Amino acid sequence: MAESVVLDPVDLHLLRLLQNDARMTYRDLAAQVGVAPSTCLDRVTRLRRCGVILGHRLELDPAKLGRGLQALLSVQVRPHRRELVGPFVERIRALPESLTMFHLTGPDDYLVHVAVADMADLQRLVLDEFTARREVARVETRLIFQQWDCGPLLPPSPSAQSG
C-alpha cells in the first residue's frame, strides 16, 4: 500500500480547486488560496512530485464521438491463471469501446466499462471480444442510465480515520 502524504489546508484547498478546474492559471489559484502565486507553484510542484497529483485528463463526451451507449460488463475469466489474465487485459484495455477496466474480488474478475454506437454495437462487443476468448466463461452487461461524478477526493479526516 503506498504511503499516504501530509496535506495541510492550503495543499488541500489547491487540490479541491484543480479537481474542479485543472486549467486553472496558478495566479488563480494562489488568489483563491491566499498565498503567493511562487508557493502555489512550489506547492503543485511538490504535489505532483510525491504523487499526489498523477497527471491532468481531458474528459470527452462519449455520446458527441457517436458512442451514446454505456454498459457495465462484469467478467468472469477461467480459470484465473497469470498467463490467461495479462493478455485478457490487454486486449480489452486497447479496445477503442474501454473506458476503465477494474480488477475485482468476488465471483466476478473484472468490471469494463464501455461505450458503443448503439444496442448492436454492444451485442457485437460483448460476443466478438469477450465471450469469444476462451478464458471468459461469463459476462453480465448493466447499461447506464446516467453517470455523475462526485468529488472532489480528499484524504479521511481525522475523524473518519479514528472512528
Given for the second form:
Number of protein chains: 2
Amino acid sequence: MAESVVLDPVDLHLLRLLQNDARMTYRDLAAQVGVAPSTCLDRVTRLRRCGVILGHRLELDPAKLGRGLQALLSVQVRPHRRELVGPFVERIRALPESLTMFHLTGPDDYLVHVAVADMADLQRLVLDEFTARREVARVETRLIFQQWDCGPLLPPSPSAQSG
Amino acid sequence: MAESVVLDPVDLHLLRLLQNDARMTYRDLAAQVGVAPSTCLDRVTRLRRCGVILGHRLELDPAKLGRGLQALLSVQVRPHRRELVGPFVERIRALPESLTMFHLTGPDDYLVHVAVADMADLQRLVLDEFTARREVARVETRLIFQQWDCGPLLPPSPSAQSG
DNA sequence: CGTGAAAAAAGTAAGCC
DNA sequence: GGCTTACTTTTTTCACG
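Please could you give me the other form, the form predicted in complex with a further copy of the same chain, since above is the form predicted alone?
Zooming out: every chain and molecule, the one shown earlier first.
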C-alpha cells in the first residue's frame, strides 16, 4: 500500500471542506470547488479507496452524555513486554471511559484519554482499572481544563510525493 | 444549555451504530434498530439539535498525506497568564501540524498532538514554533509509536439524567 | 411518538467530449 | 480525466394512527 498519494488542489480543497463538515453534498462541494458533482464523487471515491479517507466519524459531546470530566492518564507498564502489554492495551481500549490511547516513547509508556462522570468516577477508574493491574507500575493523572480541535489535516507545503 | 440529555435505548443504539460509521443510511439504521427510517431521522435530528452530536468529521490517514510521524508535545508556558496564553493557544492551533491541543492540570500546562513529515520536520517545528517563543519555558517531546481509537462514547451505566 | 407513502434531493452510473 | 444527462436510492415531509 502506497505511503503517500498525489493530491492535486481539487483533492485538497475537497478534503478541507469535508473535514469541516463531512455531510456536505457532492452538489455543494462541486459549487465551492468549481467542478462537476460527478467529479467530486470520483475524487472522493478515489480518496476513500486509496486510504486517505479512513472513515466518517460522529463527533459527540461527552458532557451531554453525562461524562463531563476528561483526563489524561500516563501509565508505566513494567516489565514492558509483549505478553503483558497486549492484554493491557486490549483491556484499556475496551473500557467505556477510554477515548484514545497512545503508545509513546519516553518514561511513560502509554497515554490514555478518558471521559468520566465526575471526580469520584475518575478515582474509581484509576484505582480499579489501572493501579489494580499488576503490570501497571505507575499512573499519573492530569485533568483536562479545555480541549481544542485544530485546523484541517493537510500535507506539508510542497504537495506529497507518490510512493 | 442542558448539561445532559435523556437518551433512551433507541438513541443509544443509533449513536453506537453511527459512531462506527457515520455514513449509514437511515434505512439501514432503521433495519438494525427496529424502527422506521423516518423515526431514525427524527431521533438523529433531535440529537444534533440538542448538541449531543456536534458534527460529522472525516477521519484521514496522516501517513497518506505525507505526515508519517506523530508526537505529543508537553509545554510549560511561564508566566501562565491570560494575556500570554491566549495568543500562544491561537498560534499553536493555527499550525498545520497541530491536530489537538489540551490545557491541563499539572506541571505541564499544554499538551499538543502534532503530525509531521519526519524527524527533521519535528525538530524544526519544536525549535521554530515552540521553544522560540518567549513564553514557552519548556517543551518535552514524546513520539507516538501507535494510536488506538477506543470504543464508542456512551453514557455511564445508569442512563444520563435530564438537566 | 411512531408509521408509511409521497415528494424532494442526493448519490451513482454511462456515454461523450 | 472531466462534464452532462439520465437513473436509482435516500432523505425528508406530512397526514394519520
